[in-house]
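Given as structure tokens, the chain that follows is alone and in the form predicted alone.
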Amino acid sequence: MNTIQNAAWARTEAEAARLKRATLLDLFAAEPARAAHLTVSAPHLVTDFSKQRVDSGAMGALANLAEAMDFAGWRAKLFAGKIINTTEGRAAMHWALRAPDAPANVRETQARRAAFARHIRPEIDAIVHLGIGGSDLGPRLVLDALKPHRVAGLDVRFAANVDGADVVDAIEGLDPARTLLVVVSKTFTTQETLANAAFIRAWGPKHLAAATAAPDVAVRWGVPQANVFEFWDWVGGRYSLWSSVSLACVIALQDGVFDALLDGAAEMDAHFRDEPFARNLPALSAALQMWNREALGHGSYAIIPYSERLRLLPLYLQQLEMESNGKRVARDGSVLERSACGVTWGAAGTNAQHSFFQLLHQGVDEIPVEIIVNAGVHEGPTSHRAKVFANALAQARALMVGRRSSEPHRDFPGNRASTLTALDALTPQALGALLAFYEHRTFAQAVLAGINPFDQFGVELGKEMAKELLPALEGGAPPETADPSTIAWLGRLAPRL
């Protein structure tokens, strides 16, 4: 880091040292209107940061840090299509997939997808979607979250794991003559996806389709040219749900729903692109994530959606955040002085309350909590809606105020930070805005840390070694470079195949 950046961090750390002596209740007493001052709105979202350990001095330091790290400059490069994935020499233009003035090739592919959806629906009862990582988590989340907007009678199954149980479950009870197999792989070389695809192709589905950045490879594999839907190398896997990766969503959702998802994301793009740091929800949220992690020393946070339809959001965010920002070197290859990413984890409330909230309330370490509620209409019994809201609000309050007791085991220390975000409703537009918010927050965190969030070399080494070990499990000799423990385990497992 340069002198200006180091000075900005020093100021941030000084503010954190000052506030470590203050309780959240002290901060409310000193600023009775902080709930209003620290509540920020963006398209379809409103977020209350007032239960975070910050005040005007801390927020000023974070704004200064964003300026020192050239947040505005990097944001401009993102939306100008500049090469900001510096290690791979690529732009990061996932936002263009939902832009009102999307490139011509994007619009053409969108039109082809919509036409294919209308054509194929009468011919199928089920879709089997095969992908892994970003080719799986996004579409899975979208279809789960937008279940009320699904086409009636059309089943969608997902398989990602190379464990054969996943593909066996995916085709159980289906008629191959009425099934569409969708293979999603950017390079069409992903080992797990192609192994699963070969198994299901042999089962004999009548219809094949693919989403890939290597269409020629998909055609050689056997997918009809007309059923191959392209996306491009400027679309990273965990940022790709807006592309043909979500072909199954386009088919399984009612006409216009996926377009509405794109529209909501585009609204958040405009907010992130145009709003200054002080009113920019993704940027402020990113700064407070880094504040909790690097200034206050909280190494993880829990994401708790009080919405069953968003139950897969924590799993989705694990990949988005930790695969993007789980780095140890800066853009120039120098070793980072601070971490760039914490541990993301969580589950849907109220289930989570009966699982790990014991740790959140009474564990030794403070773990900031991010709570999300759907402020719109809910499915199911109307009386349940108030109960969901009551639990979400109560948990945020209980984390902050605690409860003193003369019995140590009943003592709640309180003074634990949380953020509360509300969607105006769980509509396709709001879901699009929410997911785009998290994408931009992840990018903003990377800017503050000085890293490239768009490569993922950390996932490669283990996969490469798996390819080296596979022949030994299939009757060959162990690699000469294998260590004694691995050789011993090859000896134990190979005879069981």
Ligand code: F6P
Contents of the next structure:
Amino acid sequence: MNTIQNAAWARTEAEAARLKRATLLDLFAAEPARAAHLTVSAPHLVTDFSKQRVDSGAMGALANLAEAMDFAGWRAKLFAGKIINTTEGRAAMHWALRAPDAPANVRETQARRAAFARHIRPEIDAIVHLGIGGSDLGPRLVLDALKPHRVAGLDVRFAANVDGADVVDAIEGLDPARTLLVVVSKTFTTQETLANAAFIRAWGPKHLAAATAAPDVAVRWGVPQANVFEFWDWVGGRYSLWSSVSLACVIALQDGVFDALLDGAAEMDAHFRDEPFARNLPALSAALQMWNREALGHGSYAIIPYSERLRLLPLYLQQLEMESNGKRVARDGSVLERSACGVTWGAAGTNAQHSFFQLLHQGVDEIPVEIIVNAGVHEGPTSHRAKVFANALAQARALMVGRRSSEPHRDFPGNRASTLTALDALTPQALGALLAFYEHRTFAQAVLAGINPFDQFGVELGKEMAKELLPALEGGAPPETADPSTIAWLGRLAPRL
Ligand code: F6P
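Would you mind giving the form predicted in complex with ligand F6P, to go alongside the form predicted alone above?
To see the whole picture, the full complex is given below, headed by that same chain.
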């Protein structure tokens, strides 16, 4: 960090030290209009930050920090397709997959996907989608969230885990003659996906397709060339749901629905690209994430979608945020002085209220909570809708106001921060905007931390060690370099195979 950046952080930390002494209710008393001042809109979303521990002094410090970290400059580089993933020498152009003026190769692939979807639907009753991480979580979330837009009578099964139970479940009750296997892997080298794909291929599905950035490898593996849908190395795995990775979604959602998802994401791209920091929802939200993580020292935050259809959002965000920003070195390789990212966790409300909300209300540590509601039409009984809203609002309010009691076990200290975001409706467009919002927030958070969010070397070591240990479990000797505990475990587990 240079002198200006260090000074910006020092100012931010001084604001945090001041505000730690105030309660959220003090902040409302001092500024009754803060609910309006701290509510920010973007396409399909509106977010209320007023229950966060910030005021105009803090927001000014965060704006200054964004300037010191050259937020506008890095954002321009992102949208200019510059090589901002410097450790891998790549651009990060996931936004180009949904741009109204997408590159020709993107548009051609989109057209091929749509044609394939129309051609294959009458031939199949089921799709088995195999992939893991970014090749799994996005499409799984999109299909679950947009269930009312699904093609009737077409089943989609996902398997990611190398635990064989996952693939066994995936084909249970399916007819191979009426099944399409879609193998999704950017690299086409991932152990889990290739093991699962070999198993399902041997089961004999009539149709094979692949989504990959290594089309030759997919063809050599046995996928007909015409059924290989490419994406490119400038699309990071966890940013890839807009690509052919979502082939199963294109087929299983009604015509036009996936395009609407892309359109909504493009609307958010325009907002993020064009709005100044003070009105830029992903950037402000990123600043608040850093504020909570770094300035106030909260090690995690909980994401609670009050929407059953968004129940997979926490899992999706765990990869997006922690694989992107779970880093300990800056872009130039120097060790960070401050953490770039906390732990993302959560589950759908209201279910979560009946499990871990105890800790949120009365645990020792404050954990900021991010609540999402669908302000549009809900499925099912109309009378349920008010109950969903009442619960979401009540939790945010209870976290903030608490309720004092002379009985310690019944005492709610309150003064716990939350953010509330409403989607205008759970439409394909709004979902696209929401997911693009999180991508840009993750990027903006990385800019504030001074890191590269687009590599993920941290996942490599364990993968390599698993490859080294595998032979010892398949009849070979343990690697000489293995530690005594690992050797003991190999000795215990190998005879059980
Ligand atoms: O192990 C992490 C990871 O590399 C993710 O970044 C990626 O989304 C996932 O594995 C799957 O990789 P692939 O699409 O190449 O199979």
